[in-house]
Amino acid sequence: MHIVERTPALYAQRITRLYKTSGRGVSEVSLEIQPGEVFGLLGPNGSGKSTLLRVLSTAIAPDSGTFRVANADGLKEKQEAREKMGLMVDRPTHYGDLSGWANAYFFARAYGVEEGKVDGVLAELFDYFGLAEYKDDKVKTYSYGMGKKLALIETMAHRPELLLLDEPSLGLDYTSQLAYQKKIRELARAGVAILVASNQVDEVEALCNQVAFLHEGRLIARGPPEALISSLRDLRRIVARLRNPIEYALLEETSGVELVVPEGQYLVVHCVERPGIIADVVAGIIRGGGDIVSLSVERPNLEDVYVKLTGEALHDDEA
C-alpha cells in the first residue's frame, strides 16, 4: 500500500531571532504543524512567543533557520507564504476613522478574496462574531473586545491554510470566547492548521492537540496536553485566595510542599499526595499571617507542568 505523507502546514527548523539590546528573542526553535492541528504555544511574557509569530508571519527575518508555510519558503517566497496564512497580533491596530466593515473589506481584498464573494464572506463572519449591528460604526468607537473580534474576522476572511493567533481570546466576553472556540474547532475540522500563542491555560487545554512550552526563547517540552499533565499524576494543586500577601518561606518547608507560586491575590501550592497535606498547607498559610478567603484542591494543569519544568510561573504577579 502506498502511503502519501501530508505536507505540513508549517515547518520551522532551527529558527533563531535575538534582540541584542533587550536580550529577548527566540533561539533554535523547531516545530511542525499538520493540517487540521491546533498547536498551543505557552510561555510567560518575554519568553519569545510574539517574536516567533512575527518571524513565522514573515514580518521580521530570523537571524538563522528556515521555515515553510505549506509549500512556500517563508524566506524566499514571502508573498506566497503570506497568502496562505492569517495573522492576529495580541494588540490589533485598525484604521480608526473607517468603519469596521471598511477595515475588514480592505484586508479581505488585499488577501485575494474575490470582489463578488467578499460581501457574503464578511456578512457571515460579522454576524457570527456579533458585530453585524456595529459594522458601519467607526472602529475608533469600538471597545477593546470588539477590536479583537474585528481582527479575528480579518484573519479568517480569506480562508487561510494556516492561522497564527497571538492571545486571540484575551479581552473577549464569555459568549464571544465560546464563539471563537467553536470557530477554531470548525476550521480545524476543515483542515486549517492553527498556532495559538496564549497564556489562557484552560483554553489551550480545551482546544489544542499539541502544546509546546517556550522558555527564554527555547522550546523546552511538547506533547498532547493530557500526556504532559499526566506526568504530574502524584502532584496536587492547592489554590488559596488571600486577603493579604504573606511571607511564605515557612510554608515551603512543610513536608510534601514542592513549590509555592504567588499569583496576585492567589497562592498556588504544589504538593505531593499524602494524608494530611491540605491541613498542613492551611496551617502554614495561617502561621504566615494569611487570611484565607477561599481554598480549592485541583488537578494539575499545564501551568503546573511549566512550573515543574522551569521553577517559574507562567503568569507574573501583575497578570
Second form
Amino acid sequence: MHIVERTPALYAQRITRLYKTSGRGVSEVSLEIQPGEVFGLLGPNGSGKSTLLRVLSTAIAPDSGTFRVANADGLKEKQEAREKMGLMVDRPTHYGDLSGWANAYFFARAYGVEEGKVDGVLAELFDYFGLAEYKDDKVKTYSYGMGKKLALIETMAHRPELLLLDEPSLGLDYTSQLAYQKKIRELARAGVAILVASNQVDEVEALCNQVAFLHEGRLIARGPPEALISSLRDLRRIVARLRNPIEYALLEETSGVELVVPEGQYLVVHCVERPGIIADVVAGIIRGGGDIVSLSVERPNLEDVYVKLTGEALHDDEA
Amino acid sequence: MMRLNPPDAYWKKDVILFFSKRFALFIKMLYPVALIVPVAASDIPAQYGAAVIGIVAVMAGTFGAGESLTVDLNDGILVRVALTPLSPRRIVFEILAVNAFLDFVQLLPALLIVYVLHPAPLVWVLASTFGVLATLVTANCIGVFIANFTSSPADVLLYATVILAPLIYLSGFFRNTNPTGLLAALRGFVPFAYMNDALEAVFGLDVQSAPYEVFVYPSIIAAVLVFGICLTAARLLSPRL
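Could I see the form predicted in complex with the partner chain next, after the form predicted alone?
First the chain shown before, then all remaining chains and molecules of the complex.
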C-alpha cells in the first residue's frame, strides 16, 4: 500500500512562553494541524490561548520550542510563515479614518494578492459577509460586529493555508455567525487548516474535527469532540436558570452531585446517572434559597469535559 | 498613473489619511504659517527668525512621528500590519519617509512666504529648503526612536524634550552661536545646525557653513540615522505586553 505523507499545515513542538511579570503563558504545548482540519483550542480567560496564538502568528518568540507553518520555520523564516497564514486577533483594529474597503485592500496587497485580482476577491467576501453596502463607509462608523466581519475578510482574502482565529465569532449576530461557520467549513473542504481559539463551546463543537483544552498554559487533553464528550456518558448535566444567586455548598453535598458551576444566571450541576437525581438536585437548589425559573437536563458538552478535567469552569463566574 | 486610494502600500495609507480630514488638514497647513510668517515679517533679530522656523521643523517632525506611532502601537494596528509579510524595516522606512515628506508639505508654504519676505541668493534658498527637509528626516528618526519606549503621547513629549534640548543647544538656535572646541565638533554632527545656518543666511546673516555643506553633511547624517532606526524595526513593531 502506498502511504502519502502530508505536510502538516501547522506543526508546533513544545512551545513555551511565560511572561516575566506574571509567570503566566504557555508551557510545553505541542500540536499538529493537518490541511483541511478545523482545530479548536478551548480554555478560559488566562489559560494561554492568546499567548499561544501570539507565538504561532510570529508576533512574539517562544522561550523554547519550535513550529512550522507548512514548510516554513516559524522562527527562522517568519516572512514565509506569515505569507501562508491568515490571522484574526481577538480585538481586531483597523484604520478608523479609512473605509472598510481601503483597510481590506491594504491588507490584501500586503499579503501579496495581485492587483488584478484583489477587487474581485474582496467584492466576493464583502458580499458574503454582508458588508458590501458599507464598504465605502469609514471603519470608525462600523459596529463591533461589522469590525469583526471586516477582520474575517482581511484574514481570508489572500487564501492562506492556515487560519489562526482568536474568538472569531464573539460579537457577531446570529446570521453572521452562521455565515462565518459556513465559510469555515467551505475553506476546510478546500484544504485550509484552521485553528480556532475560543471559549464558545457550541461553536467549537459544531465546527471542529479536533479539540484541545488549555489549562494554566498546558495542553491537558485533545481529541475529536465526540470522543471527548463520550467519555462522560455516565454524566448528567442539569442546567437551572435562577432568579437569584444562591449558596450552593449544600447542593454539592447531595449524593450523586459531582460539581456545581455557576454561569451567570445559570447553575450547571454535574451529577451521575441514578434514579431520583433530578428531584434531589431541585430539592437542593430550593433548600439553598434558589428560585428556579427554568430547568433542563442536557447531554454533556465540551465544557463539561473541561470541568471534569480541571474542576474549573470555562467561563468566568458571573453569578 | 499611480493610484493612491485604495492604498496598496503603507505610505499611501498615510498620504490618504493626511488629506482625508479637511479641517485637520486646514489646521496642519495653517499652523506653520501662523507661527513662522509673523516672525519673519517682523523686525526681530535674524538669528531668532531662523530659530523659530528651526524649532517648528524640529517639533513637527519629532512629535508628529512619535505620537502617531505610539497611538498606532497602543491600538495594535501597527503590530497587525507588522504580522503581514511586509518587512518590518520596510514599514519603518516608509513611516519615516512619508512622515518627513508630509511634514515638509506642511512647512513649505511658510518657507515660501519667508523667501518672498527675505529675498536671498538661490543657492541659500535651495540649501535652507534642503536643510529643513534633512531636519524633518532627523526629527522623525528621533520620534520613531522615542516610540520604542513610550506608552502614551505624554511620554513622547517628555522623552522628546530630553533628547531635543541638548541638540537644539548644540545647533546654536539661541545659545552656543559661536562654539569652539568640543561644542563645535559636536555641532557638526547635528543636522539642525546646518539648517539653522542656511536659514540665517536667508535672513541675511553671515554663517559658518558653506551651501554645499548644508547639502552634504545632513544627508550623510540623516542616512545613517534612517539606517539605524530601521534596524530597530523588529523591536518597535513587536506587541506591547
